[in-house]
Structures are given as C-alpha cells and as structure tokens.
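One chain comes next, on its own, written as structure tokens: the form predicted on its own.
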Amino acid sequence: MRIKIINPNTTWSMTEKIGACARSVARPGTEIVAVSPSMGPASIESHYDEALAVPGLLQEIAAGEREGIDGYVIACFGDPGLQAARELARGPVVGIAQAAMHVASLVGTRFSVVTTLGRTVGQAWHLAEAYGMKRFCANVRACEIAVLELEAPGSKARERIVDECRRALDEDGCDTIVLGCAGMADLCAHIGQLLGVPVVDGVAAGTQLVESLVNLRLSTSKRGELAAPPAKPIAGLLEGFTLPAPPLKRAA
C-alpha cells in the first residue's frame, strides 16, 4: 500500500516532521510518500493562503494518480481541497480535520479543538458543523502562535501549547484534545502523557484512515457529486490543469 500525505504548504521541514509522524503510526509494508507542493503559501494561516495552495495540492493529487498511488491524507487543518482532490482521486482521500474530530468523538464525549491563530478559529468551527461534529465540540481555542513558529529553534510554542491544552480541560467541560495544526504532530504523545487524556493528532488519525479504508476496499464514490470533474478548457497560468477528455464509449 502506497499513501500520499501532502502538506498543502512549501515549509519542507514541516513536510519532514509530518511525514515522520504518519510513518510512526503507519503499518508494515504501507509506504508513506509526504509531500509538498511545488507552489503556494510557506504556511496557511487565512482563507487566502488556503485558496493559494489548492492549486498545488491538485498538483500533487493528479501525480499520485500516475504514480499509482493508493490513497491521500491532506495535512492541513482547514481540509483545503478536500472535495476537489476526491474528484481527482480514484482511491480514498482524507482531511486530517476531518479524521481528528470523528477519532476524537470515538474515544471521549466532548473534545476542544487547540488551534493556532485566532483567525482560523472560525474555520475550524464551521468544518465541524460540515462534518457534524458541532455537538461533540466543546470549544476552539487559539494559542496565538504562527505556524512558521512551530519550526523556529529556541521558540516558546509547545509550552504555549501544553498550556492552552491544559485550559481546555479546566475550563471547557471536554475530555479529548484535538490538535488543530499539523505542524503539531509531534507533540501529539508528549500533551497526552502529561495530561493524562486522549490528544488526537489528524496526521496519525487521517493515515490509519486511509489505511483501512483502502484495506476495506472502498473508495470515494464517482456516482454524482464526486464523479471525475467535466473536461473544458482552462486558460492563462491554470492552464496546465486542463483535464484531458474522457474516452468515448463504444457502441454496443
């Protein structure tokens, strides 16, 4: 088996760590490829950053596919792209929201969600509706901690991060964490051990996912919605993602 994880930002460092964490948790003979785009944002922090980065996330989906790749994980807490790669993809694809938050209701009552920015805040709580998970969200908390600073030596972020951590327990009524970063991958086992509770990274969460879902051989449905997307022309600098024309069927 053969999983993709793409981190939908160019910071490679942050690749690294990402791809290290999926192969933690990965199975024997499941290959980990992680990846990162070409082209976009070094982190995504908006809703701008995230529509920057959708086009090489595409980029990556679509080589996957070449490359006979048997199932994605996209490593961004926004889930960007997340439809859009289903379409492309013949095998499952999963959005490590997506995958922290359903893990996170499997193994507690009620969760928090322990962000970043405050600005993205909103984002993680609109997904949560989207993927009915609203009524198991205790709370999104922001750290005020910029993703780049996740990769910066001598930076304060994981005690900034064990210490929000600590503040939803107290204050929120939850009883699981979910780490809403990627860039916090790592300190998925270090947060739980010292709190003593279930702290869900989607990173892990989203590979073992995708692993039993290629395992149980299903795929994303191509009936309706999520059907392969129509050929048509694309022009100026997204014209290399002009998607060739579907054979024609044969008469019977």
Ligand code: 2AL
Second form
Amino acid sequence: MRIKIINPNTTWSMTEKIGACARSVARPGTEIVAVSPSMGPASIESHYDEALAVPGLLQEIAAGEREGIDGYVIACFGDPGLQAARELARGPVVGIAQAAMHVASLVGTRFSVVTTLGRTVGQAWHLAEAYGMKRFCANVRACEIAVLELEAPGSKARERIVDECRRALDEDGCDTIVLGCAGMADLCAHIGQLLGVPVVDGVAAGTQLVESLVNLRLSTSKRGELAAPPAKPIAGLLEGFTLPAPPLKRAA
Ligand code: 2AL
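Switch from the form predicted on its own, shown above, to the form predicted together with this ligand and output its structure.
All chains and molecules follow, beginning with the one already shown.
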C-alpha cells in the first residue's frame, strides 16, 4: 500500500518531520510518500495562505493518481482543499483535523484543540461544526506560536504548548487534547506522557485511518458530490489544471 502524506506548505523540514511521524505509525508493508507542493506559502495560518496552498496540493493529488497512490492525508490542520482533493482521488483522502477530531471523540468525551495562532481558531471551530464534532469540542486554544516558530530551535514552543494543554485540562472540562498543527506531530508522545491524558496528533491518526480505509477496500464515493469535477476550460495561470474530458460512454 502507498499512502501520500501532503504537507500543503512548502517548508520541507516540516514535511520530513511529518513523514517520519507517519512512518513511525504505518504498518510494515505500507510505503509513506511525504511531499510538499512545488508552489505555495511556507506556512498556512490564514485563509489567504489556505487558498494559495490548494492549487499545489491538487497537483500532488493529480500526480498521485497517475502514480497509483492508494490514499492521501492532507497534513495541515485547516484541512485545505479536502473536498476538492476527494473529487480528484479514487482512494480515501483524510484531513488531519478531521482525523484527529474523530479519533479524539472515540477515546474521550470532550477534547480541546491546542493550535498555533489565535487567528486560526475560527477555522478550527468551523471544521468542528462541519464534521459534526462541535459537541465533542470543549474549546479551541491558541499558543500564539507561528507555524515556522515550531521549526526554530530555542523557540520554547514545546513548553508553551504544554502550558496551554495544562490550562485546557484545568479550565475547559476536557479529557483529551487535539494538537492543532502538523508541525506539532513530533511533540505528541512527550505531551501525552507529561499530561497523562490522550493527546491526538492528526498526522498519526490520519495515516492510520487512511491505512484502515484502504485495508477495508473503501474508496471515495464517486456518486454525486465527490464525482470527478466536470471538465471545462480553465484560463490564465491555472490553465494547466484543465481536466481531460471523461471517455465517452458507449451506447449499450
Ligand atoms: C497549520 C498546519 O498544520 N500547517 C501549517 O502550515 N499550518 N495549521 C495551523 N493551525 O497553524
């Protein structure tokens, strides 16, 4: 089985960290292909960043379809481009916020999300609502750490995230923590040991969910909304995204 983990930002040090995390939980025999798009922002922490990350992400899905990839994880907590990616892919596509929230709902009663910047809090709530997870979500908290600070040695990011997780447990009435950024994947085990509650990282959860879906022989439903997008002219800079017309159906 080949699973492609797409870090939709273009910071390859983060992509390598995400790939290592996915490999550490994948079963023997599962190949993890961890990539960043060839174009897009260095980090994703605004709606603008998300929008600009999506074309490169979709290129990686389209390439994955040609390469015979079995399933995909979108490794950014805003789950950018998730539904468009599902339209392009045959196999399952799971976003890390989607994966982490669902898994957290299975091991606790209420989770708090601990994320990067305050400006991303609204998007996390929006996703919780969209996924039907709002009733499990006690709170969404920000550490005011920029995504690229997570990569910077000496940023004290780990300590600040742990402090925010402790405040979540003290103040939110939650029993589970969801880490709100793919760049936090390497901190999950450490934070879980310190706090003594389930701490869910979406990269690990997403990798194992996609692996399970592929093993269950479940792919993305192509009936209705997630069918391949209709072919049409696409102009300007995005011309390369024009899809081939589907093969003509033969009359019976
Ligand atoms: C993220 C993430 O997971 N990767 C990225 O660039 N931005 N999400 C976030 N809430 O900061």
